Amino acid sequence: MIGGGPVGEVAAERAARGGLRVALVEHERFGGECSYWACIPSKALLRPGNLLAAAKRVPGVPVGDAVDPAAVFARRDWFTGKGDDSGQVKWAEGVGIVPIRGHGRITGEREVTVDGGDVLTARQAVIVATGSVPRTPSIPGLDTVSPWGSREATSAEAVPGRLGVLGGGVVGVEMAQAFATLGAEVHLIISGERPLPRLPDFAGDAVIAGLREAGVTVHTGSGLDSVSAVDGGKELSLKGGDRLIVDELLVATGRRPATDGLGVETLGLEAGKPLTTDDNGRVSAVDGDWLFAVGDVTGRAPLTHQGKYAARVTGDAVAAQAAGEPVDSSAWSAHSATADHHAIPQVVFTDPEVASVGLAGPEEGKPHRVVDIDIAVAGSSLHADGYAGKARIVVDTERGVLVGATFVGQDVSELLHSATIAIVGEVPLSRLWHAVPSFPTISEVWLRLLEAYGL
């Protein structure tokens, strides 16, 4: 197993549970990107600001005007252990995994060489879970100013006075809002008219309004022509002629599969490209049923929870193969990551939150109908004064089932799993109508959506 992040750990555990002896090779920290530089620290930075904003929306709650950055950083450090991965190593050993610290490189069929020395030979399979790395744009001068990537942002020890953020994806909007609530003057630079372009327009519109309410200056329809170091900071030359001086620049323009230095060239594959797999996790371009991949490195669904789902599937498939048992490749089986094609849930933890699963809108030529409504129920009114939110469902009208859902508003992430269950389970809307939401909760929006559809 190459890659000891949360996805690799899950695949290793499932394989070990299935009776295999598993070596887990990791060149940085066991626990990986999500634990120390991404999901966990970013949400720890966001939560206090979101909570402060929520408290201000309910009269009678004693609340201050700002968060305490030192306390926020200290809480983040508690969650990340300041990079101490000894607990993860002990966990691995406790479930029968052999943790090996070093850089693993594929040097032959079923063969992994660690840091050019120890050679590991797998009797059954090699599973790759090396994740992804930031995609750096080609901008004149960028390499001269030591820009932040997501790691530098989530591990920052101080709040910069002025922060520029390039990119309107999830990392860009989340970190722009986090540092604005921590007290930075934040400039978000995006190429389109709204962030989160893969989501419905109303989601991007709501997030951009929330960012501006938090004090973020959003430069739409823009980008960077060049960057240079100047006295007092970094000068950003924006498309259109505007110039900004910032103390730090966060570049959040996407990620790519981490296959550099992995040795995939020995297998006839190209470094920097995803390891394309089937739904069992087998790398499609390699013969012999011995090379598998899970998580971001596959390019399938670059989210920690979805990677861990694929890891459970693949770990079990490899264990079944080793035991001489049939590997079931049929849709929705225990050995098939079918949900990657139909029901990928994701939450953007800004204020307001955005929660989505499945299709964001109708597919051309398909029997799809979209229903959009405001989230305006008793539960939302009680939840926060002036609650503003929207909900969308996408329905396959031939089958009468959900194929997509999007929610925008305060705390809508808790609505998402019910939508995911409805899509995965292909619950007919006529039956879903009988799932009565409790009153008064925000979940009553489900009833309003079905009524708007015509039930």
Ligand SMILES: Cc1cc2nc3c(=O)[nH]c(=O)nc-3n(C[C@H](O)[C@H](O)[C@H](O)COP(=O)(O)OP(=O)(O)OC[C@H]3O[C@@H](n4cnc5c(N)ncnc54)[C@H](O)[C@@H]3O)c2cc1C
Contents of the next structure:
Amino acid sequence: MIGGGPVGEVAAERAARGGLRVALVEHERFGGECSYWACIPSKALLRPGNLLAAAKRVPGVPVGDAVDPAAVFARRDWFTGKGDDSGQVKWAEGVGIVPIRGHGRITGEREVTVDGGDVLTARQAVIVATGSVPRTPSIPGLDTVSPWGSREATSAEAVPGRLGVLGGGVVGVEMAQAFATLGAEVHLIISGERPLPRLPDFAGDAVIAGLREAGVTVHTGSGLDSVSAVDGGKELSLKGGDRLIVDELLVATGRRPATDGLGVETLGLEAGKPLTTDDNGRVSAVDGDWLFAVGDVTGRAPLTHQGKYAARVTGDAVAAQAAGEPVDSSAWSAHSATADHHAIPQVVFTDPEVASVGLAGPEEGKPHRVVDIDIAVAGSSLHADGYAGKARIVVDTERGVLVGATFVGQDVSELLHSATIAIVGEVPLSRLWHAVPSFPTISEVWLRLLEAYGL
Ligand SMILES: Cc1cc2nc3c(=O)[nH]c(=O)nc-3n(C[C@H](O)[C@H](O)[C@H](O)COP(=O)(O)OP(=O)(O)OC[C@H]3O[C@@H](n4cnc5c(N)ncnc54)[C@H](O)[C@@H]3O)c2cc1C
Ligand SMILES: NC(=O)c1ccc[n+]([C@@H]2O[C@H](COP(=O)([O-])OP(=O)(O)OC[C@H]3O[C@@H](n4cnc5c(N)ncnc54)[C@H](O)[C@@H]3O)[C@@H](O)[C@H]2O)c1
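Follow the form predicted alone with the form predicted in complex with the named molecule, if you could.
After this comes the whole thing, all chains and molecules, with the earlier chain placed first.
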């Protein structure tokens, strides 16, 4: 295994559980991006502000005006262990994995060289889980101002007075929200009319409204022409002519697979490009059934939970292959990451939250029907005064099953798994009708959606 992030760790564990001896090579911290600079610290920074906003929506709850940044950072540090990965190393050893610290490079078939020295030769397979790295746009002056990436934002020790955020993807909106609630003056600069362009418009619109309510200034239809260091900060020249001075600039313009320095050229592949895989996790362009890849590096679904799913599938497939058992390539088998094509769940942890799975809207030429409603049920009105939320389902009318769902609103994240189950299980809507939501919960929205569909 090359890469000891969350995905590599799980693939290694499954392969070890399947009877293989597994060496896990990691050149930075066992636990990867997610544990120290991504999912975990970002959610720790967001939760207090979201909770404060929620408490303010229910009269009778005594709350203060603002979160305490020092306490928020301290709790974040508790979760990240300030980068101490000894617990992960102990865990790996405990499940029978041999952790090796160093940079792994593929130097031949089944061969990985660590730090240019020790050569590991796999009897069965090499699995790559090297993750992704930030994609930085070329903007004049950007390299002269030491911009923040997501690592600097999630590990910040102090709240900047003025923060510019470039990019309206998930990192951009989550970090804009977090730092606004921590007390920064935040400017979010996005190219489109709304953030989160891959989601239904109502999601981006609700998130923009939430950000503005939290005090964020959103510059839409914008971008950066240039950046320069000036007395007292960094000057941003926005497309259209506006200028801003900020103390820090977070660049959140996407990520690309981490295939540089991995030796993929020796296999005839191009560094910087994803390692494209089949559903068993086999790298498609490499013959011989020995090279597999999982997680962000594959470009399939750059999310921790979906990468770990692929890791379970591929770890088991590699163990089966090693045992001389057939690797099952059929859809929905234990060795196929079929859900990647149908149901990738994702939550954006802003206030309001956005929770989505499957299709965001109808596909052209397909028998798809969209139902959009407000989340306005007894459960939501009790949950928060003035609860504003929206829900969408996308239905395959021919098969009578759900193929997509999106929820926007406070605390909708916990609604998401019900939608994922309905899509993966291909539960007919006529049967879903009998899944009665408890009263009074936000889940009552399921009943309203089915009624609006015509049941
Ligand atoms: C700010 C932010 C917030 C996020 N929040 C969420 C969230 O809330 N939920 C969610 O599901 N996803 C979230 N993500 C995405 C999530 O972080 C990734 O999908 C996840 O980390 C991918 O796991 P991975 O193991 O594939 O890669 P990584 O976590 O990147 O791990 C790869 C590991 O491989 C190591 N490595 C790389 N090359 C080599 C080499 N040649 N030799 C040895 N080791 C190597 C790296 O050091 C690293 O430890 C977030 C991302 C960001 C940036
Ligand atoms: N809650 C979560 O699940 C979560 C949280 C954070 C990140 N992530 C994952 O991490 C990955 C990286 O997130 P991200 O937000 O960096 O990437 P992203 O691809 O989601 O968004 C990047 C955004 O930046 C915009 N952009 C690109 N270049 C630009 C430029 N020069 N000027 C202005 N805008 C520009 C793009 O149009 C896009 O909307 C994603 O795959 C995301 O799913 C997940």
